[in-house]
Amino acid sequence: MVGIFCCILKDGKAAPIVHSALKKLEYRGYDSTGEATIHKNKLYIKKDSGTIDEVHARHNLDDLPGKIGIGHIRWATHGAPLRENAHPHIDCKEQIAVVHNGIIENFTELKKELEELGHTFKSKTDSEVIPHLIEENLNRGLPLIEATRETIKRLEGSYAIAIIYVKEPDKIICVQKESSLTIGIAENAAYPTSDIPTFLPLTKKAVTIENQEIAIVSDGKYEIRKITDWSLVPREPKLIKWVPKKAEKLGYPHFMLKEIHDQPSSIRNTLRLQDQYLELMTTFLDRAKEVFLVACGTSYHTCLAASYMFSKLAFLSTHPVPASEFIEQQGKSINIDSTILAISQSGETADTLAAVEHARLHAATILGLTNVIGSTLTRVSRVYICQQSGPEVGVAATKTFTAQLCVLAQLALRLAKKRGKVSHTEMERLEEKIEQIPDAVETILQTQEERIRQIAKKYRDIEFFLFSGRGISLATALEGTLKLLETNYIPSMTFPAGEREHGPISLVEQGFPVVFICPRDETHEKIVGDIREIKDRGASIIAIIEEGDEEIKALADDHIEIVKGMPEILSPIMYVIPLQLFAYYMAVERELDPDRPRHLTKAVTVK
């Protein structure tokens, strides 16, 4: 996944152009890099492993020939950061290359009926089904429109996808499903592309590929339709004003914005992991010991989240551990028999690293689940599972954490449907829930931004805050507690709400804020009588809730309701979002830049 961009010209040199506009998707974090051109009926591909400036430097990308071309940056999710496994990919007969944004997460079963049916494979991604099953549809006599309609059935997943071929060298085939997808319009020339901003030097017509739908693009034209009942979709061009820093960012003013926008495709991601992937390592938890969780900053509180997850479902006790804590904490009790979760977006943190190389010298069980496949934490690593929530630009994490938690919760459930600890029915609706959280997480923020934006003008001023929950929300609001830290600099506590008389209450005073998270769940009861008594001492109470709450609305000063009906264990995905934004809008109201708090790094790589 990452980005791609094309090129279909009735004059010019394609290759150039496409280089150009993948420089403009870097900031989106990537691994690899290709392009591929067609010239004379014959297909011309360049692709590596590293960056664009070392990709060129050793292939030249501008000296590929022809009019049509495509190109794609990749973070890998599927098979290492190495050269077989960038895009573009082409079929046995090297007539039809794909450029694929997403994940298809059906592609094991694809590959295993393609290769029976002969087709060899040069890369471990799922993205390389797609031009075997265009040829071997191809081959069964249909015209490539038709046999990409095909394709497009078989796939299960998100794609944004690319597609030219050499027998017909005047269209490029796009194809939409859950991931960002525009054509620029210029007079003689069509830009495909993930981003706008890749072709805002060559035109300001943009027209926008909607859900489950297929574009057939030549220079300057292009013909839309629905995948579903093949019906044409007439749309007009529409004009594109952002100004270049904008554009990069979707029209959003900061990363951490559009990023917090992100998650629910990001969680759709995670939700589609690999079966064997997710087996794998329950196999792994079951056998164990002792399992302790490892991590730093966000993830730590992602292991938190999981404790309670493992222990409520599975019935699995887990330790949750500040990795840079972890040596001189539990060194000398770990053997043969300890299993350690190290979680780490970017599979690199120092900390983390050497808690598991402490660990896996004294003959650990090592697991990892990180955002970098190819990542220290996913070579050292028994087993590991890469979150696939694409890269993450502002430095303070967003949707890590909400990923980091789809894929502890589906190894929780897995782990309790394997002990038998979780009824049947029980099992059917945590799964149908877990399932229904990227739409969950879309309502949130359609229906809570604006009351979020107007809450944080209310308290900018403030210069200290309390955060408090129950149970696992405790997990959610140390995240919030972070969130507002890094970006806005403002001292604040988390406490335990039962643990309010032993100090924090000390601390309030009339107008106080109180940030208390509130899930109908089984800790409702008490939270309604710690929230009664700060209020008695004059906090203002800031309260993110249920829908329809109507006891907790009544004590609060501020509410933020959230979708109800999900189960407590998967209330921090949901329940974090309006504490992402909180902080977000209230560093624009101090006039703070969210992206690049300071002192603060992305990947903490010394320790």
The other form holds:
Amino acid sequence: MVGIFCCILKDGKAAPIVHSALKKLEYRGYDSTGEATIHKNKLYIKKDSGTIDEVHARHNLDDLPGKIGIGHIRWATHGAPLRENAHPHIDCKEQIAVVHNGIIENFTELKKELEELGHTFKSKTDSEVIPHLIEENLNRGLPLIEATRETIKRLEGSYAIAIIYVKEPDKIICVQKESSLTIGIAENAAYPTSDIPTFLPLTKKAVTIENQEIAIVSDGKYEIRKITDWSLVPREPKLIKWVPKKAEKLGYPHFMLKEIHDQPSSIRNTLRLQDQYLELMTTFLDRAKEVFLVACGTSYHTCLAASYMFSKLAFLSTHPVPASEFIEQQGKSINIDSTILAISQSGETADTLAAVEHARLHAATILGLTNVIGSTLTRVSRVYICQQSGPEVGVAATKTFTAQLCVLAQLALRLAKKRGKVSHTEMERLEEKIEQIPDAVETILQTQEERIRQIAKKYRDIEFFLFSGRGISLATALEGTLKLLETNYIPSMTFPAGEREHGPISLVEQGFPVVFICPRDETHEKIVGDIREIKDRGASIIAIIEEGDEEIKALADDHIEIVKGMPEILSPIMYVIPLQLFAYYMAVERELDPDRPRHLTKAVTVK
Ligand code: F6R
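If the one shown is the form predicted on its own, what is the structure of the form predicted together with fructose -6-phosphate?
Below: every chain and molecule of the assembly, starting with the one above.
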């Protein structure tokens, strides 16, 4: 996730306006910042790694000259947070500058093609192909708008793009496909941006650029066309009446709730991972003699879920180990034949890095999955994948968990394909289902949130919770428990449902709440039996069920429904959503701050 803000004025200086607006976008990313302006037919650029304040202190963003400017704050997804990877990106002749939010899925092929045509690339980003493609089309004698049109025909993926060109300094061209973009319209100025709050101090008039549209923006004017057939789209500006107090939370009261709601789009990004990274990691996993999945906290729950995915789909047996136990438990046995897949959204968790370092010293192969390019984990991994979640501010991990699960599901599926372990039809079905996850998550959020809020109200004074599930749902139950206890300080425990008679059932008494995770998978029949037994001891059952599961509905005191027909190995991605919301609304009911749980920090960099 990144943020864009652009400015075109009749008179005045664009750079300071872009600078102060970018400050409001900082919640979208903060590892690099850049601005480009045009003055007297020359392009001026300042960009560097670091937060806006750091980059401004080093380079003084405000002294860029000119009435037209584009700006960007970055959260690295392709290429480390270095100066050369910061936006804006430019063409070979230094006449076009581009900022981009989104992912260009086919950038590797495009880059190769452009390099063969003589273009020189300065960055490792996917975005840099855009100015070079435009340059190539301008070389054919096309005006900027046509050159852009030809360019976007070649782009696969999602994008909000803003383009300026020294030979046409009276316009900013904006293109939108599945990434938000709005223009603030003032009398003699216009401000294309990722988020409305950035221009509210300057104007209250807003024009949204919808999916698959292109806008030619000049000072106070704009023209919108459909990308597909180039037809003109008449659209009047709307008056924005709200004044968000907390722009960075997009109107949500807490980051945790905002990040829970980010999930349809963050998962969509995760599903656009570059093929070659997935393929490379799959190859390493395929060759591995033994695979350890190593992480802490929520990321460890990802490891647990992943062990079911790999085993069930690809027949690969893996060992999930909490990073803090790894050296003690496995240290002596690690050798050149061992492969460690370390999972850490921050890439900086001390125990995870210590486990990796130990394994490295014993010649093991290190694979990494993280949300932070440039983190220590990316530097020590033989191959790493960036999960593309965008920055997560709330201390409790939410969107980074579901993104990790999506990456692992894709890896397991590829491995299964490579090993010939799933039929062609089953493979197609699973690929189709993975693509449906963002919409399924959206539906859960839309249809179940109010119900969950009511359930949280009902149970707000309860002092102890049990969570349970079977199979892969055990990982979901563990994550639900962690979310509740870390944001609410409620002692909670997870037990595998089949273990109930071996101890946990002794805790159950009248009204005791037990949360069951019950997808309609191979474990369903057994879980019905588990629920009956626990209910017979007087427990209150809260069940997360598949839509229309009347059998469990009849047993449960409260239920939350998940969209039908999702395969078992994908179920944690959806079944965890109500648990995240439950923890959030419990905290709100109990007047706690879910964004800042006591004693916890976002990245645990001490052991
Ligand atoms: C829980 C949570 C933590 C982290 C853990 C690992 O909500 O956020 O348990 O999951 O500290 O962090 P990463 O993934 O950064 O290694």
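Residue numbers count along the first chain shown, from 1. Bear in mind the structure is a predicted one, so any value in this text is a computation, not a measurement. The term rigid core refers to the maximal set of C-alpha atoms that superpose within 1.5 Å between the two forms.
A.B. asks: Is the C-alpha displacement of Gln329 equal to or greater than 2 Å between the two forms once the rigid core has been superposed?
C.D. replies: No, because once the rigid core is superposed, the C-alpha of Gln329 moves less than 2 Å between the two forms.
A.B. asks: Is Asp219 one of the residues whose C-alpha moves 2 Å or more between the two forms after the core fit?
C.D. replies: Yes, the C-alpha position differs by at least 2 Å between the two forms.
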